[in-house]
Every structure is written in structure tokens, then in C-alpha cells.
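Only one chain comes next, encoded as C-alpha cells, the form predicted alone.
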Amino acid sequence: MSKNRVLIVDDDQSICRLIARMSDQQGVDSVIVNHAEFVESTYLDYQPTLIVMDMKMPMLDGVELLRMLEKQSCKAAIILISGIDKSVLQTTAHLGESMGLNIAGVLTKPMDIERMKILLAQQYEPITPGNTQTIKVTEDELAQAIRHNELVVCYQPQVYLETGELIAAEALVRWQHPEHGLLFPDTFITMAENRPELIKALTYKVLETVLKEDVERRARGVNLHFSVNLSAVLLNDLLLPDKIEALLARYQFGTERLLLEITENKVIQNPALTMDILLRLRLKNIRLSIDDFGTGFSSLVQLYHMPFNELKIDKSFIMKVMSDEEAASISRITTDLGHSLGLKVVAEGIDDQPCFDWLKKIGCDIGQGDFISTPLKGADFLAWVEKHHFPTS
């Protein structure tokens, strides 16, 4: 029996049989159920790694199905199919993602068979990105992890798309948990943001780690710019610019080499106070980026009023530019918008050569993603830079 199993939820038996045949051809077990059978059970009864489900069935709609899966803490990948308008289908997919569900793709009816084969193949090996989302950690554990140096910083390179020249790297925090192993930010960042002192301690720990490790990099002739994530929760501390400047001075790290990425999906509670803090950071030559652009609440307002240097297109768009017209249009328009405001535009989530080439063609400035390099720990990152002989000064 295959370690993968697809659960097909649709009242159209011809569609179900077609998807089941495609699964069988790839050596994957399949189970077909109608909406009534699905409601009477749970997805756990079938133990699927992938769910293919119609969004519009008698007496049950796709939103209700997604809500059921959310309540059951579903970790399976999900492919949505329907004959409804594509924009409605895409919005449903975004809703599913906001619920924490793993939406792997969408397909309109009549179904593109080749596209479905590609989506199925992508999910079968492997199906999910690990089990860190099921791990529960506490605020006290995280506070102890910060004190005991359990946080690890990885670096993901950023290159100019036009030339391929390495220009910077983003610092990404991981938690080397003594019991659960390596934990990714989605396991603990939101929790930390609920306690301002905790997210503040975590942020300064990450920044100081970057600065400490940079001393060795500079000694080896590597002199890059680095970006560090800054939670909007911290944009209420008038002393923040001075504290960061003092930390940079301690390690003789030029302020112009630091870029702070501010996640755009956080609502800025006090715009006047935030503008005060951001302006003082800019006056100290620290650069600012609006991260995950297009996924938050007040994109254009923030861009218009705040002193950003850079706009970062969210990877949820970039990863779909070669297969989704809407994602491609949003990425192109965002690039043009950024340039019209005098900002550098960064694309994160570049996973292959066609995506890299397309972004280069539309004039996006900087690229980041696993196609260029996965995030690397300090020593591995330094070795990667030296091996590739990138210009670094």
C-alpha cells in the first residue's frame, strides 16, 4: 500500500473516477466519497495525505467543507476544483490558507487533465512540509530558549536578477528545540508577538547573532547587506532607533548595511508614532522594507506615508506566477508600483529557472528563493558565498 492516499470528495462520479485513475497510475491509493459520507465522518477516518474536493455540491458548499477541515486541524494538502467563477475559487483558496490549511492548488471545470496530473505529482513526493505546525510550545519555553542560545539564524541569499550578483541575505530565525528538533517561525513567532517583551528579546537576539557572525564574515572578505525581520508590534518604542544604532556600533557594522523588513500583515495601531520611529531609523541610514506586500490591510497607505526603501512581493504570489494569471498580474503590477514610488522590488519564493527568468523580464530588481539557495546556517552560508565567488564588496 502506498504511503500516500488521496481522498476525492465530489458528487460527480465521472470526475471522481478520472482523478482516481490518475492517482492509480502514479501508484497512489484513492478513496471516493460524496458530500454526505464526508460530513458523517472526519478526514482522519481516511488518513489522506491529499484531498481533492469540489467546491459546490448539493446541500454543502466549499466554505463549509474548509471550515470542517479547519476544526479537525487538517494537515493534508488540498486541491480545490469547481465550475464556479475562477476569481471566487481563488478567493476560497485564500480563505483556506488564512485558516491554516495547506491549499496545494485550484482547478476550474471542465478540468485541465494535464494540470491535474502535475498537481497530483507535486503532492505525492513528499506531501507536506513537516509536522512542526502540530507542535505546541509555551512562552516560558521560548523565553528560556532565548536565554540558553537555542535560537539559530539561517541566511537566504538575495541576488540582482539582471546580473546574478549576490547583494544581500535575509536572516531567518529557527529554534533548535531540545525535544522537538528544529522548529520554524510559524511555530512560535505569533505566540511571541502576543507578549511584546518576548518578541523584543527574540528580535534583538537575532540581530545580535547576525552582527556577531558578521565579524568572521568580514574577516574572510565577505561584506554583504543583511535584512532582519522587525515585528510591527515593536513600532511603539521611541528608543528603538537608538538601541539598534548602539548595537550596530558595538560590532562596527555600518548602518547602511542593515535593512529591517516590516511585515505588512500587522495593523499599525499608531501611525504617527510609527512614522516617528521609521523616520529616525532612516535618518540613521538604516534601510526599510515592507514585507509580504499584498497580504495585509493598508498597503497603499503605508507605502504612501512611510519612508520605505524596498517592497517585497509575498511568495504566495511569486510561487504561482508561471501557472496563475492573477498571481502573475499582481506581481507585475506590484513591480511597476514599487518602481513608480522609487523603491527596489524584491521577489521571494523563486523555486525554478522559468520563474527567475520571468521576474527578470518584467524588471523585478532582486530575487530570493530555494532556486538560488535554501536558507543556510552561518558556516554553511559563508562556505556557499566563497564557493560561488560572488562579488561581496
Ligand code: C2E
The other form holds:
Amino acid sequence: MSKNRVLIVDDDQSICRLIARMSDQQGVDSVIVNHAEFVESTYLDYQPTLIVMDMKMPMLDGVELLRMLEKQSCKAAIILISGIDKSVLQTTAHLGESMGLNIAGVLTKPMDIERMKILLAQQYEPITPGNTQTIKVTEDELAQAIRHNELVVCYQPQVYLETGELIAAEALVRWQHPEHGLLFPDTFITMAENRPELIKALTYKVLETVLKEDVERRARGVNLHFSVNLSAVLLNDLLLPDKIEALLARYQFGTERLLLEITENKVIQNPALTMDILLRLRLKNIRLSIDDFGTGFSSLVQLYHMPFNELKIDKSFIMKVMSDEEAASISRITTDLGHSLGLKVVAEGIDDQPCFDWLKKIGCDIGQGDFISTPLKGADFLAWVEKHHFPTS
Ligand code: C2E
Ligand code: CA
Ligand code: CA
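Next up, the form predicted in complex with this ligand in place of the form predicted alone?
First the chain shown before, then all remaining chains and molecules of the complex.
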């Protein structure tokens, strides 16, 4: 049996046959089911790596099917297809994501065959280093990795969209695991966040690595701003602003060159304590960015009261601006919203030139994404900076 297996759930036999044929052409096994009763047992027996499903079938609807897959802790990629209204399809996809399912794409009927082919091909790509969901690591291993300097910081450049000028980079952690190779943060950050002392140790380690490596960059005349991800778990420590300030001073790193990214939905969990810490960071000239904007539920009023400098539109919208009208509208409105609140707006997840050009056209300020550069290890990042851009001060 092929390592890629597709489960096709649709009452429309012509669609099923078409998708099965496309899978076959790519050397991928497939199984077709069209009755509700068969789905659960087929799923368990077959263990698909991809599920292509119609949202609306006579005996079960897509939401019920998603719930069943959630119950099975399904890890397969899921492509949703339907003749129903596109916004309903998008909302269902969002619901699936909030259940922890891996929604790989949506397609409306009549089906765009080319898009389906692309979506399928994307799912059949060989396992990449980023595809590490199956690797299990323990908290103790991570604690040891932090002590033994196994964490590596990669830097992803951020440029002004208008001029292309390099302004900053986001620090993204990786774990150079002695057995599993390079692990991406999705393998270990959530686990670390469940143990506050672990995510604290990780965060300080990442920050200190950025500062240490910056000493060499500055010696080479490269003087950039850096963004570091701050897990909200750290926002319960009133001493955080002082600790960060002391660390920056030790490496003579100006506070205005650090920007802390905090995920939107985490900010509002303990507003009074959070506000105290955020304000004290701002008073020390450290800047703050609201990360993954659009995925949480912060209201305009909450946003208005929080002392942020920057808003990052979540990459799930940016990656779709050229193919999805709703994602484009959300990105445009969020850019305007950010500007009217006096914030710099960053788009992350820019994958290609058309997306870059579109964001520039709507007036978004700063861009980040694989089209500009993938995250690079320290030495590669420095070489990239020296080759592509003039350093800013
Ligand atoms: P994030 O903060 O939203 O970081 C951006 C993620 O999007 C990075 O993934 C980056 O590689 C990816 N990305 C950027 N542009 C593109 C693009 O054009 N295409 C694609 N496909 N991906 C793009 P990464 O490095 O795997 O990080 C995932 C998440 O892990 C981060 O999401 C952040 O939430 C968390 N994380 C990373 N480093 C740290 C850290 O030091 N501390 C904490 N607390 N969390 C971290
Ligand atoms: Ca971030
Ligand atoms: Ca983000």
C-alpha cells in the first residue's frame, strides 16, 4: 500500500471517480465511500493521509463528519468541496481548524479541476523537515536541549513593501535534535507552554541567542531591528520588563531595536496584569506587536486600549489573498484598521510576487514571507543581508 492514501467521501460518483483517477495518476491509493455508516469504520481501517469530502450529502453533512474526525483525533489533511455558498464553506473550514483538524483547502462545485490537481499534488509531497507532527518529544528532553544549547535561532527578513528596504527580522526557534534532526516549533512549543518554567527558559534562551549573535552582526555594520515571539504564559511575571531590560543592557542592544510579538487571542486572558506588563515594556521603549491578527476574537475596544505598535495579519489570510476574495477583504480592512489605530501593519506568509505587489498596492507597510526569504540560520542570514540589502540603522 502506498504511504499516501486518499479517502473520498461524496455521493456524486462522477466526482469520486475523477478524484480517484487524479490520485491514481500520482501513484496514490484511494478509497471511495458514499454512505454515512461506512465512514467511521472505513476511516479506522484505512487510516487515510488525505480525506476529500463533500459538505452536503443525503445521509450526513460535513459538520457531522468533521466532528467524527475530531473524535478520532484525525491527523489526515482534509479538502472540503461543495456546491454550497463559498462563505459557508470557509466558515466550515475555520470550524474544522478550531477542532484541531488539518484543513488543506476548500473547493466550490463546479470543481476547478486544475486547482484540485494542485491541491492534491501539494498533499502528496514527500515528508519535509517541517512535517514533523509524528515525532514525539518529552518535556525533559526539551529542558535538557535548552541547557545543552540544542536550540537554533533562524531569522526571517522583513522589508518595507514600498521600497524593498530591509528593516527587521523575526527570530524563529528550531531544535537541532541529536536523533530526529532539525525540529520545527510546532513539535515542541505547545508542550513547552504547558510547563511555564520551560517556555520561560526557551524564550530567554532565544532572546539571548539573538542578542549574542547581534554583537557579531553589529561588528559587521548590520544594525537591524529584531522581533521575538513572546508566549503569553510569560505575561504573568511582573518582573519580565526588568529582566528583559537587563538582558538587553548586558549586550548593549538598544531597547528600541526589540519588538515582542504576542499572539492576539492570548493577550486578553488577564487584561489587568497583561496591561501592567505591556505598559512597562513600552515605557522602556521596547516595542510590541500583535501577532496572528484575525485568528482571535479581540474587539476593537480591547485593541484600542492595548499599547501595541504593530499588527501582523495572520498568514492564513495573506497566503490566500490572490485566490480568495474574503481573505483579500479581511487583509485590506485589517490594514486600514491598523493604520487608523496608528499601528504599522505587517503581512506575513508572502509566498509570491503577485501577493507582494497586491499588499504593496493596498498600502500594507511591511512584508515577510518565503518569497522574500525563508527563515535562515545566523551565518546564512548575515550573508543574505550583506548580499541583498544595505543595512539600516
Ligand atoms: P509565527 O510567529 O506566526 O511565525 C511565522 C511562521 O510562518 C514561521 O513558521 C515561518 O517560517 C512561517 N512562514 C513565514 N512566511 C511563510 C511563507 O511564505 N510560507 C509558509 N508556508 N510559511 C511561512 P515556524 O518557524 O515554523 O514557526 C511556527 C510558530 O512557532 C510561530 O508562528 C510561533 O508561533 C512559534 N514560534 C517560533 N519561534 C518561537 C519562539 O522563539 N518562541 C515562541 N513562544 N514561539 C515561537
Ligand atoms: Ca510571530
Ligand atoms: Ca504570525
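Just so we're clear, the structure is a prediction, and the values are computed from it rather than from any experiment. In this text, the rigid core denotes the largest set of C-alpha atoms whose superposition between the two forms falls within 1.5 Å. Residue numbers count along the first chain shown, from 1.
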TODO: Indicate whether D370 shows a C-alpha shift of 2 Å or more between the two forms, with the rigid core used for the fit.
DONE: no
- [ ] Align on the rigid core first; then say whether the Cα of A383 has moved by at least 2 Å between the two forms.
- [x] no
Task: Core-aligned CA displacement of G181 at least 2 Å between the two forms - done: no
TODO: After aligning on the rigid core, report the distance the C-alpha of L18 travels between the two forms, in angstrom.
DONE: 3.7
